[in-house]
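First, one chain by itself: the form predicted alone, in structure tokens.
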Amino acid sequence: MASAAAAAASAEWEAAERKVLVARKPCFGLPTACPTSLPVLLYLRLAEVPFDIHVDTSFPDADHIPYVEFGDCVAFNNERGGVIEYLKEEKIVDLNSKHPSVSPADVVSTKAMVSTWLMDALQYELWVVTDGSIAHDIYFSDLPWPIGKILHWKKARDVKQLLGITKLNAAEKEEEIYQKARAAYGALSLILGDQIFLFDNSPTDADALFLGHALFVLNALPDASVLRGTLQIYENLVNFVEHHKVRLLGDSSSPGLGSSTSPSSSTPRKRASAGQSYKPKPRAKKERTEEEKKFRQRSKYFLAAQLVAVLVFLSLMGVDSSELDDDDGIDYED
């Protein structure tokens, strides 16, 4: 059974004229600013992919997204152990299976330590170091701002329990997690050496894993950065991001890369605008000044009704509102 389903979905992806890729919006000159999506766009540049890149921002702090679809398939960020996992086990793209010579023990525990040690150090300072500048412009700049403020401090909240962070031990837990990324580093400098790739002069899904990380983090967190200014003291390490983001990605300033006769460039889907919809023809002076005032009073209401949902939520969590109007968005739990 789970031959023949690897078989169909093979025969799916080897039949569709374009795959499309699913991620969040581009930021801080990357085509996606997601630290989980820019990983699986970079496997596919490195497997040769083409494939076209659907920005979705209906989903904020949906854990589905990245995923990739082909045909009648998709390929979930949250089954199966995620979008490159998929393709692997089904035997439709996998980078690994092309260097027999490569230990499978060393891609693995090269990639644990990326996606745990450097994963929970990332998470650290994107969610629970930084002001929130960052994770909103990535997730949130498109909500309201109660949606936005709301969403962004529990997925903080979440980070915090995650990581095992209370107020009594967050200064040991920040030194233990920026410990385990600096050897994290270090032996991934080791691995690297002076070659192109980790392992050989090919890629794996390690490659991938690191790449997407490193990339975030020279090009996404503020100058003082703990994380960056780590990875920033391993100069091959730096080397290797900077190589293979001029190789992968480009000029990857402009949204979506736009489309390039490379077999492994990206387009973005074309969607219609909300601004290119339907027009009303203008109206007279007074009618518009009515519609103006008609408007400005359901926003009130909007914003009334907004505010109340905040404050709902906020009693059913047992929260104090205060809380969202820390200073530092810091808010450690007993």
Contents of the next structure:
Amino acid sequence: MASAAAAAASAEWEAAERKVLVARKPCFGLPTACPTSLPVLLYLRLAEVPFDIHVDTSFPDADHIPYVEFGDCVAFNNERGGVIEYLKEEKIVDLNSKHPSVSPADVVSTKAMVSTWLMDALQYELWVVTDGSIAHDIYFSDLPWPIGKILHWKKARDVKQLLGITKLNAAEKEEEIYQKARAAYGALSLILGDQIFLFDNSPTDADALFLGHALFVLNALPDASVLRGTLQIYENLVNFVEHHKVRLLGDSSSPGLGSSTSPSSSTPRKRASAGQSYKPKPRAKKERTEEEKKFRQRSKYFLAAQLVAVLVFLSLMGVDSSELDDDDGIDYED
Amino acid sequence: MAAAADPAADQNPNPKGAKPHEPNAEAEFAEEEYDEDGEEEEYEEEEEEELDGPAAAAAERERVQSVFQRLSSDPVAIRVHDVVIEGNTKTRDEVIEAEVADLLRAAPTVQDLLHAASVATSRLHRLEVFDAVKITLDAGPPELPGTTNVVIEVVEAANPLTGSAGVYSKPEARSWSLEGSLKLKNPFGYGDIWDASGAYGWDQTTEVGVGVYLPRFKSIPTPLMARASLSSQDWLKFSSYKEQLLGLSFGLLSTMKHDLSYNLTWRTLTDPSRASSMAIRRQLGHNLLSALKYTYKIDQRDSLLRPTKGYAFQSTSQIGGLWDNKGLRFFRQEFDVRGAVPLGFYNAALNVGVGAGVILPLGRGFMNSSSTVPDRFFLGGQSSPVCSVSGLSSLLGFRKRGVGPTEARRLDPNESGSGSAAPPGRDYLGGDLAVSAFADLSFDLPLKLFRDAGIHGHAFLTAGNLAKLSEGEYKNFSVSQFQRTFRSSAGVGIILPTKLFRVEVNYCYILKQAEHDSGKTGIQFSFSSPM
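Starting from the form predicted alone shown above, please give the structure in the form predicted in complex with the partner chain.
So here's everything in the complex, that chain up top.
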């Protein structure tokens, strides 16, 4: 029964002329900037499935997005564990089965870690910590502002409820969230080692999940983000992300591996919102950051020294100038 | 006495006749009722002064009779000196004056003034904030003969809070609904009526709202209305979506013929069943509708329930997109013409009507953009096209929303694989262009029993068609194709008007339908609410 049903779904997939992934809009140099949609997109790219992207701009709080349409059938995000799980169960696209040497227990536990600890940390930073401009750019920029504002407020409140954050335990919770994220990154770094993929040099859905998370953290979150800083400590993870970003995403609209067909916004929103800059940084970014920090420190000292000098000068001159002023005044009066 | 008769009788200034005004000696022309057919005024004269004797009484009677004679023969000129308002504790004077003062002051003769007074009484009653209204004409100041003071006495509503429940028919919901409401009358003294209401409709529509009605706001002569409401409509069975609306609507102009309103609504379309077709799936989400709607209506038919003579015309225009380019932008226009012609026999009448509507998206690239599903036109349903003026949507014999372009719903491969033969069903998407027409012949039934109860029969013929024009489909549109694909149905039936609603039992025969329409030949019941 189940195999017959799976065969039916797989037959529909094969018969479908085109597959369409409906996801949220591109931003920050990523083909879709939503952290829930990105793993699905990456999974399809890892599996080398040709598909089109349709951008949804009017339903930011939908549970069912992202979804994949094939023929008259649809795989929703809020059914059967998500799009990736559905595709695996129905044997339509199953990356893990192609490499039987991979231990399923390891994959499952890694996935659980990414989709709980790391996802919580990302949601926390996106909805609670940052000033809201990132979320606005991704989810609400195409909606009229009163609707956008209300939905944003609702989502922030829901995230706080989900993470159990109240006014009293905010600091504690934050510490807990970051601690788990650090532990997760540490574990992932050990698992990855110097391999190309997390498990035995062959792609799995865990790779798609982690890549989706990490791409978002490194490209969308601001420089001052704690999560981003934590991730950047692990060089092998950062290299892993950069390597696959170039391979899978290319220019973020490489034909043949998925092209975006958004009806309303024809220009991919790569530009960042006013007031903050999120340029995708090159590989030598980490070293530069340390140099930058030193430079900033030095420049701060320099400026402080200048300020002190000016103040001293003024105070000294003030004593002299008052005498001079009197003389000047007398001169003028004459 | 003399002072009382003077304002009416004397046309020339008469210094001798101007006696000092005594509160006791008042003649009152009081109007008891305002009758629709004409003016039936009862004149009452009360005398409070002590009479000297029967001679004085006889003289008084003669005098009164001569006043009546004069009033009935010639117009008697008069000028309103002052309008005095009494009895209002909460209501502001300006409100009452604004309603009636101009009307009263403009009357040049006593007869006109009496007529104006009865009109003014009915206007004040229509404000719905007074329990009783009485207008009396008092003698003017003694130094100004030929003048009168009009005294308006009002009794404000003793109980400002009233509740009501009933079955009403709402033009927007296109069906009837059970509604309960609470009204608070005149809390601020401006004649304002605040109401809170909840409604549950036959088509699973629910709505709660609060509103305020102001008869007059500063210098704007027509009443203003504002309403905030939260409603939800369930179209899962027909089009696989549910609609939630949170909106503000403002009635800016409301007269017999014209109606202008502005609507700001946050509309959310969801699909909890996850079974919708692609066209509907693409439309799910949030929208802001900021639209101005203008309705022009003439209804000269002799009856709403069973028109036998007259005509009616209604035009509704709606333009959306006044917020910014992120809101919904479209232009929607509907026309509706009806006529009723009496035939000689059996109290029969022929009603005919034609309706047409079109919706166009606006904005850049409008030729290829799509219109929103809830704003499109839908045909189908059992409501009678005869009763209401906006009957563009009804097509007897077809299920509600059962006509027009459709799309296959989502296919679940598991279900289809396990052998169940039922196809997933189709979503009715509605059309951008709609035309419908009907002809209805109503006649009395031969039995006297039925005639007395108002039960009558009718035979009808209805036709309609929908077409999609948006998303570039207008290029494929051809008038001949549109004509050829007209759906139609015919039938006979019996109409039973009851107190709450109008019941129709019809036998419909589908003459022509398209492949996916849900029309059914057979006996059908339909309910419409007498508005």
